[in-house]
Each structure stands twice: as C-alpha cells, then as structure tokens.
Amino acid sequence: MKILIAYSSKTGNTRKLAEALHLALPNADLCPMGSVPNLEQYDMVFAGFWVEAGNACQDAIKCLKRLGGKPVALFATLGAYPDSRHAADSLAAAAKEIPNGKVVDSFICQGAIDPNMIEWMEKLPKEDENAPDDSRRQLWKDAATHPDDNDLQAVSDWAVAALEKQQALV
C-alpha cells in the first residue's frame, strides 16, 4: 500500500506530528501540502493541518478537495483543548471538504498558538468576543507545551491503527 503524509504547518506544530507519523510509517512519502505530487499513485493519504477559524487552514482545504474517493486519515493541531466541541467541529468541517470523502479516522491535539495571534487578541477591546480573559490565557499557556512527547507517541500509535483499520477494509 502506497501512503502519503501531507501536512500544512504555520508554527511547526503540525509538521512535528507529520514527522512522528513518518517515523511510525517509514515507507510513506512525506511532503508539505503545497508540494503534493500526483495523488493517483497513493492508496491512502494522511492529511495534516492546523485549525483556522474552525476548519482546516486554506492550504489544507485546497489539498483536501483533491482527495475525493481516496481513504484519508485526518490529523490536526489547534490552540483549543483536543476534547473540546471546537476540536470536534473543526475535524468535521475539514472532513466535509473532501468530495465523497472516505475519512478512515482522525486525530487532533493541542499546538502552541501563533504569538502574532496572541498579540492581536491582547489588543482587542474587552467587549470583543475574542478578547482574552483568564481562561483564554490559561488555554494559551497550556497550548504552548504542545505537541509534546505524549502527543507524538499518541499520533504515531494512532497512525499505525488507522492504517491497520484501512487495510482491514480492503
């Protein structure tokens, strides 16, 4: 089975997950989403992205739209907690970008937030819905430590299980 691991990463978080996947699946091809080769040669794609406004980032959406009919395992990073409604909704939104999508499985973990985004939010007026409060600042602090070694092990284990799941379907 020929596998592609394609990823989009703004701050390096999703790249770290992609590299961990590649260590777990060393025969897979690894590349940034902007450099994805001819997809016809692949039997399965692991597609990784950072969450932007409740969906995959724009680079990832372009790639996901090309994956119709192909088995896909989605992996992502976001600044929110991975067990949050926002995380689940973001994965669901990304899955909808795949025409006739066959999402085998998905994985999401926290990732450090772009410092420029934090700086922008700190300047917002207090009445703005995105203005930071103590809980949001705690979220940023928690996110700054991810992805950590546990996340990298978890995504590696997940990748092997997702591949086995797909192989059992074939």
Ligand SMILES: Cc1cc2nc3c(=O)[nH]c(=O)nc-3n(C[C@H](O)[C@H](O)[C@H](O)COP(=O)(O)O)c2cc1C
Given for the second form:
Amino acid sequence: MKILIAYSSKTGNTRKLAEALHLALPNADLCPMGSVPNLEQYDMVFAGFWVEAGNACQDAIKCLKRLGGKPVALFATLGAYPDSRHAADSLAAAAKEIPNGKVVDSFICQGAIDPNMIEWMEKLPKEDENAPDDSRRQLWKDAATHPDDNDLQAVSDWAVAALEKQQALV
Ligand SMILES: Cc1cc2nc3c(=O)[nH]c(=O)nc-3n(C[C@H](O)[C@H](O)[C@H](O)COP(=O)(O)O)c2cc1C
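The structure above corresponds to the form predicted on its own; please give the structure of the form predicted together with the ligand next.
What follows is the entire complex, opening with the chain shown before.
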C-alpha cells in the first residue's frame, strides 16, 4: 500500500506530528501540502493541518479538495484543548472539505500558539470578542508545551492503528 503523509505547518507544530508519523511509517512519502505530487499513485493519504478559524488552514483546504475518493486519515494541531467541542468541530469541518470524503480516522492535539498572535490578542480592546481573559491565557500556557513527547508517541500509535484499520477494509 503506497502512502503519502502531506502536511501544512506555519510554525512547526504540525510538521513535528508529520515527522513522527514518518518515523512510524517509514515507507510512506512525506511532503508539505504545497508540493504534493501526483496523487494517483497513493492508496492512502495522511493529511495534516493546523486549525485556522475553526477549519483546516487555507492551503490544507486546497489539498483536501483534491483527495476525493481516497482513504484519508486526518491529523491536526490547534490552540484549543483536543477534547473540546471546537476541536471536534474543526476536524468535522476539515473532513467536509474532501469531496466524497472517506475519512478513516482522525487525530488532534494542542500546538503552541504563535507568540506574535498572542501579542496581537493581548492588545485587543476588552470589549473585542477575541480579547483574552484568564481562561484564554491559561489555554495559551497549556498549549505552549505541545506537541510534546506524549503527543508524538500518541500520533505514531494512532497512525499505525489507522493504517491497520484501512488495510483490514481492502
Ligand atoms: C491565524 C491563526 C488562526 C488560528 N485559529 C485557530 C482556531 O480557530 N482554533 C484554535 O484552536 N487554534 C487556532 N490557531 C492556533 C493554531 O492552530 C495552533 O497554534 C497550531 O498548532 C499551529 O500549527 P503550526 O505550528 O503547524 O503552524 C490559530 C493560529 C493562527 C496563527
């Protein structure tokens, strides 16, 4: 089974997951979503993105739209907690971008938020809906150490299980 691991990462969090996946699935091809080769040759795609405004980031959406009909395993990082409604909704929104999508499984974990974005949000007026409060600042603090070694182990284990799940279907 020929496998592609394609990912989009602005500040490196999702790239770390993609690289851990590649160690777990060494025969897979690894590439950034901006330079995905001919997809015809692949039997399964692990598609990784960072969450942007509650969906996959923009260049990941472009790539997801090309994955129609293929078995896809989604992996992602986001600032919010991985067991939050927002995390589940973001994965669901990304899955919907794949025409006739066949999502085999999905994985999501926290990823440190760009300090420039934190600085920008700290400057927002108090009445702005994105202005931080104590719980938001705690979230940023919790996100800052992710993805950590546990996340990388978890995404590797998940990838092996997702591949086995797909292989059992064919
Ligand atoms: C412009 C922008 C929008 C973001 N939107 C969200 C969001 O809607 N929800 C969320 O939980 N995190 C959001 N984040 C946080 C990123 O998803 C998170 O930090 C991610 O791990 C970045 O991954 P990367 O290092 O691979 O680029 C956003 C970050 C940026 C820069």
